[in-house]
Amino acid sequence: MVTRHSQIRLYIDAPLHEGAVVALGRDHAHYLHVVMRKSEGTQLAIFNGRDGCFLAEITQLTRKSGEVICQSLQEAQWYGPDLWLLFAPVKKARLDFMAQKATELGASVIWPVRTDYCQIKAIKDERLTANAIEAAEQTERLDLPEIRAFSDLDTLLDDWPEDRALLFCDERISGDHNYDAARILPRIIEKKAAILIGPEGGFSMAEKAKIDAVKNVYSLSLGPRILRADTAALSALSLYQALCGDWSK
């Protein structure tokens, strides 16, 4: 018998329901046939981020193509907290890491932003998406974070939604207990939220002034040390989930 935690889990962007026959793309077929050495009759879990997670069985498989049939619903669709992660992109390997870990930690939107001191000129959305899918498959997450296009911070702040709290991880207040997570996060438990992480060089004075002027901004200290951007992002996501998100429920 295959238990839930021993199953292979695959994200497949196709409608899922009992009896649905779903084609496997070349990458999935190669993974199952060549890497995992599976064959017809093998059971696995599949999800699409919309219809829940289904127990499925491989009915055809070669190294280049295949099919599975959905047998039964394993888990109804659910979604995590409405939590955005906004960050200035970092170098490629650390960007991959950030996309993976933000997905594992439940971010609903992953949004790279262009800042005055950002050193990255362009990013590949498809690479971020691939990392998010892999992380969702491994962590039994049923939804996928939305990957938004690389955007200018100024433009984003100009259109900031009034009903969403902006958690500004500001190095100016590092170690200031007035801005500890235990003090700040309880104020936004019932609100939609976004976390803003700056580049390695921090935000410019003009950017800080514009961020401070956002209606629902909350400055947040991540402790007494100055953290690298990827560490700061994961720390802030963890704090939010522990105090406001689905870790606390």
Ligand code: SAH
Second form
Amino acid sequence: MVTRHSQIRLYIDAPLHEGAVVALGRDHAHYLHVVMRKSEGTQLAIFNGRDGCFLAEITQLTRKSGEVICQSLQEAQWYGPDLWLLFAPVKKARLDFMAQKATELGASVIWPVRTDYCQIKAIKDERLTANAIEAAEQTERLDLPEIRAFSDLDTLLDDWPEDRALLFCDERISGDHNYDAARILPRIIEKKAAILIGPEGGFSMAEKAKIDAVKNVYSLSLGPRILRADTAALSALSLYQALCGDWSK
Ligand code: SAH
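Could you drop in the structure for the form predicted in complex with S-adenosyl-L-homocysteine? We only have the form predicted alone so far.
So here's everything in the complex, that chain up top.
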């Protein structure tokens, strides 16, 4: 729930079109009425991740409920690059951070994976989703990243889609210039890509062998220093966006 350029932007999961009347959930009503001190007649922007962003007006509002009407399309729907982030989850606060920042940096899929040295046993999908929504509101992207269920890396690799480049961020080749991003990333012509980041303990030898055997794998060094998993994820996303994603032409 974000205000920028003095316009509030809300993500609401309901069909949006001109004239659509949309109910506000309790959280949104509370935010608008109590936090932002808004009332009937206030304009705001709403988006649902698929129908574009609409200029809307509040028609009813109390602390607990409310309604808005969509007036006009403000921005047509657009989507960022087809870029997945696969990562072994880290502890709570840094996981929140990872989901927020990956959304800001334009990941289309956020996919926690279970690896041999991963310390986390379970994660809350709804928490990842809440962080992604907040970041999408903030960053003015119109699509939401898809949050996939915590899955075994092993199973995922068995079924790796042939048309998707797997960018294997491997701490063992850190600093080896043969694997510099500027050398590797321009070779990805498929455009569909997935970044793979390991846990704090790194990847096991068995995992490394299996990853290396994927048809479309590209090993990537993120420089001479060993980064923490969240820093590594954000660095790789930024490099991809700059060299082959939507920061470049
Ligand atoms: N315990 C490991 C470090 C793991 S860092 C060790 O000390 O070697 C967590 C993850 O971040 C790694 O699995 C890798 O995917 C990524 N990473 C960190 N630094 C990197 C680098 N310089 N190059 C490529 N990947 C890196």
